[in-house]
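Here we start with a single chain on its own, the form predicted on its own, put down as C-alpha cells.
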Amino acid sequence: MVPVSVENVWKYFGDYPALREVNFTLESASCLALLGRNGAGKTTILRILAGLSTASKGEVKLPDRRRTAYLGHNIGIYDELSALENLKLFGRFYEVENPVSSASKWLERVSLAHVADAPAREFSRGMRQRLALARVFLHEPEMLLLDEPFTSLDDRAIALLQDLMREAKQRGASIILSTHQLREALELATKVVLLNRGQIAYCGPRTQAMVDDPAALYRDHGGEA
C-alpha cells in the first residue's frame, strides 16, 4: 500500500486555480522534496494533506492524521507555556506513553533543556523553531509534512533537522519537505516534485545530477529557483 497519494487535485481561490491536476505518490521510508518558486502551490498542497484546507477537486490519501505531523509557517507552539509544558501538552494530545519523559528527552535533543521551564515567548526565533521541531518529532509520526523547516535555523540546527529526518526515514516514515534551500532538500530526497504555477513541471526520482547542480532542475524543467 502506498501511504501517500495525491490524485488529480485542484484548488481554487475564487476563480484562480492555485493547483491544477496535481498527481503524485510517496512510499514509506521516502522523502519527497516539494520545490517551486513562491506562489507555485507548495504550501497549498501541504495544507490540504494536513487537513487544514480541502481540495476543490480530486482526492488525497495518507496515514491516520494522529500519526501525521505538520510544521507550517505558524510553528504551533503556545507562547504562555514553558518549553516543557508545550511538549507535555502535545505528548498527551498524541497519546505518547510517557509525555513527561518524552518531553524532557526531546528538549535535550534540540538543546533546549537548559530553558525547559522558561516561557516560549522569551525564546529567540531560532529557539522557537527548535522547540517546534521537538513538537513535530515527539510522537514518532508516520507522515511528516514540513513547510520551510530550515527557516531561522543555524548550521548546527540544520544538521540536527537533517539527522532527525534521516532517522524518521529509517524507521519507515514518509516525509514531504517544501523548501527553497535546494541543496539541503535534495541531499535527503528520494523523489522530487517541481511545481510551476500550480502545475507539476517535474515528478520523478531525485538524481545525483540534481544534488551536484540543484539549479539545473529549474533550468531543465521550468520555474525559478
Partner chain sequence: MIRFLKLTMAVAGKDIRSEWRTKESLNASIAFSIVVLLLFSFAFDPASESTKEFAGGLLWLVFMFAGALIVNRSFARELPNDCLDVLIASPLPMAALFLGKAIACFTLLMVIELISLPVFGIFYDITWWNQPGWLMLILTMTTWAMSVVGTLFSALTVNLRLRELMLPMLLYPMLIPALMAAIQLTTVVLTTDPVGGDNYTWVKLLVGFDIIFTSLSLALVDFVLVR
Given for the second form:
Amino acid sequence: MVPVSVENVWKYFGDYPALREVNFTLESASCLALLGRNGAGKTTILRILAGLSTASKGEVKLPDRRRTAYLGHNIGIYDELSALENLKLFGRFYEVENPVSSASKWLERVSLAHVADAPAREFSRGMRQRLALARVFLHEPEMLLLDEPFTSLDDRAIALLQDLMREAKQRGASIILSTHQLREALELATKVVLLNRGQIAYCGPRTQAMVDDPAALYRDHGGEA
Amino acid sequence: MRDKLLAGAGALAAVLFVRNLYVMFMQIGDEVDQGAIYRIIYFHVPAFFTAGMCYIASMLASAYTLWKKDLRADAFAMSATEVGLAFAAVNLLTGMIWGRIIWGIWWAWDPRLTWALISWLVYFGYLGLRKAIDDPSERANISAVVNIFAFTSVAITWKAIVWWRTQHPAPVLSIRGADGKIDPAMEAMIYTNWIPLLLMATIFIAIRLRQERALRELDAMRRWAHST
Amino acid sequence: MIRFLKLTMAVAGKDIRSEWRTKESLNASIAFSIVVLLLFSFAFDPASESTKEFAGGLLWLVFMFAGALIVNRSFARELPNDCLDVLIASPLPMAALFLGKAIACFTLLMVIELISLPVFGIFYDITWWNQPGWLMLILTMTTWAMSVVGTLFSALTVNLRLRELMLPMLLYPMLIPALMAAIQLTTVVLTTDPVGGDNYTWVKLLVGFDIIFTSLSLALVDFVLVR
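Okay, that one was the form predicted on its own. Can I see the form predicted together with the partner chain too?
Following is the full complex, with the preceding chain placed first.
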C-alpha cells in the first residue's frame, strides 16, 4: 500500500520545463524531505501535490483531499475571525465530524484556549503560527504537505511542529516537506529527494551520513547548497 | 514553404483587391441617394464580418486552449483577437467617415457602430490582461476564460443593441433600412471584397503566430538562464 | 448536494462576517455612491422633469461604480496570509467557493443599493416605490449579474499587479447588456407605467444573462483557481 506516488511528472511554465520526469513514491508512516536550491522545483511539486496546480504530464496519486493538509509559506488564517472561528471554518471545509469540539481541543493543544474568541489580528507572531499549526492538524491528516515549514516559524512553534509531526508519523501519516534547514529536516526524514533544475538528482533513503554531513549530498549529486 | 504560402496568399489578396477596386469604381454606378461615398460600404461591412469571424475563431481557440492546455492555441486566440480589433477599427473609422458625410455627424449610435466600439473595449481588456501576467501557461489559462466571457458578452450585446436602437430610433436613417434597397451587384461586391480582407486577416494572424512562437522560446531560454 | 450548499453558505457567511467586522469596503462604497449621486446633481438639473428619463441610468452607474469596490475585495480578501492557497488545497469544491463568494458580494451590494435608493429618491425628488415588486426583481437580477461576473473576474485578477485597475476595465464593458436591460427597466419602473410589451424582452435578456454567466462561471472556475 503506497499512499503517495508521483509518476513521470512534468510541469511547464510556457515552454520552460520547471519539472522534468519526476518520479517517487512514499510509504505510510514515513517522511520525505524535498531538498534543492531555490528554483529547483520543490515548491512546484508541493503545489501540484496540494492541488494548487496541475501537472502538465504524468500522474500523481494521493490520499483523499479530506485526509490531506497543506501548510504553505504563509500561515493561511483569517485575521478578522477569532481563533475559534478560524478552526471551526476549516473544520467545516475538511468535514471534521464535530468542528466545535475539535476546534476547542486543538486550541488547548496549541495553548491558545484562553484567547479563543479574540480575533487573530490581535495575536503575536508566535500565536498566529501556533494557530496555523492547529489548522493544519485539526482533521488528523494522513498526508502532510509542508512547504519550508521551519523557515518562518519561531522556536516554540518549531518544537510544537516537530512533536506534531512525530505523533502524526506514529499514527501512520506520511509527510512531505521541502526545506533549506537540512539538519531539522534530515533528522525527521526517512527518505530524501534532491532536485536540481527540475530533475531528480538523488532519491533514496536517508542515511546517518547525510545527517552528519548534509552538504555532502549536494556535493555528490550536483548543485551546491 | 510557409513563407511561400503566405506570400502567395498576399499576392492573391492584392490581385483581388485591385480587381475589386476596378469593378467598384468603373463598373458599378453611384448609389442614387448617396452618390460616390456609398462605396465605403464595400470596406465597412466586410471589415465588420472579418472582425466577427476573428472573434469567433479566437473564442474557439480559447476553448481549445483550456481543453488541451495548448499554448499554440492560446497564441492563435491572441493573434485572432488583435487582428479582429484591427478590422473592428476599420469598421469604426469607415463608419464614422461615412456618417460624417451622409449624416453630418462623426458618431451616430447606430447598432453596428456601437457594437464595434463595445467589442473593442471588451477585447481591449482581454489584451490588457494578457500583458499583466508573466507566466505563459497561467496567462493562457486565465485569458482563455476571459476570452470565452468576452465572446459571450459581445454576442449578447449585439442582440441587445439592436433591440435598444429599434426602441429608440436614431434621428437619422439607419443602415439596416438601406439593406433592402441594395442593388444585387452592390451586395455581391460586399461579399467579393470580403475575400481579400479575410486573406489579409489570415496573413496577419500567421505573422503574429510566428512572433509569439519566438517570444515563447525566448521566455523559456530566459527562465532556463535564470534557473542557474 | 446539501453538503455543497452548506459549504457554499459557510464561505458566504465567512465573507460577510469578515466584511461586517472591518466594514472597509462597505463604508467606502456607501460613501462613494452618495458622493457620485451628489456629483450627478451638478451634471444635470435635479429639479427638471427630464431627470426622470435618465434616473434609471444614473442609478445603475452609481451601483456599478460602488459595486467594483465590493467585488474587487472578494478574492483580494484571501490574499493576506495566503488563505486562498489553503482553500484551494482543501476538499472544498471550487464551485462552492465561487458561489459562496458571489452570494456574499450579492448581499453586500444589495445592502449598499437599498441604502442608496432613499438617498437617490430624496436628492432627485423621485418616488421609487411605485412598483416595489418589479423594482426588487430588477435589483436582484442585475445585482446577481454584477456579483457573478464580478466575483469571477475578481478571481481572475487576484494575483495580478494593477488588480484594482484591471478589474473595472474588464468588468464594465462585459456587463453592458445587463446594464442596458437594467437601465431600460428601472426607468419604466420608476414611473407608474406598467412593465409590459417590449420591456419583457429586457426581462428575458436579464434572466438569460444571469443563467448564461452563472453556468459559464461555475464551469470555468476550476481553470481560474487551479493554475
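Numbering follows the first chain given and starts at 1. Just so we're on the same page, rigid core means the largest C-alpha set that superposes within 1.5 Å between forms. Just so it is clear, the model here is predicted, and its values are computed rather than measured.
- Comparing the forms between these two forms, the C-alpha position of Leu144 differs by less than 2 angstroms, with the core used for superposition.
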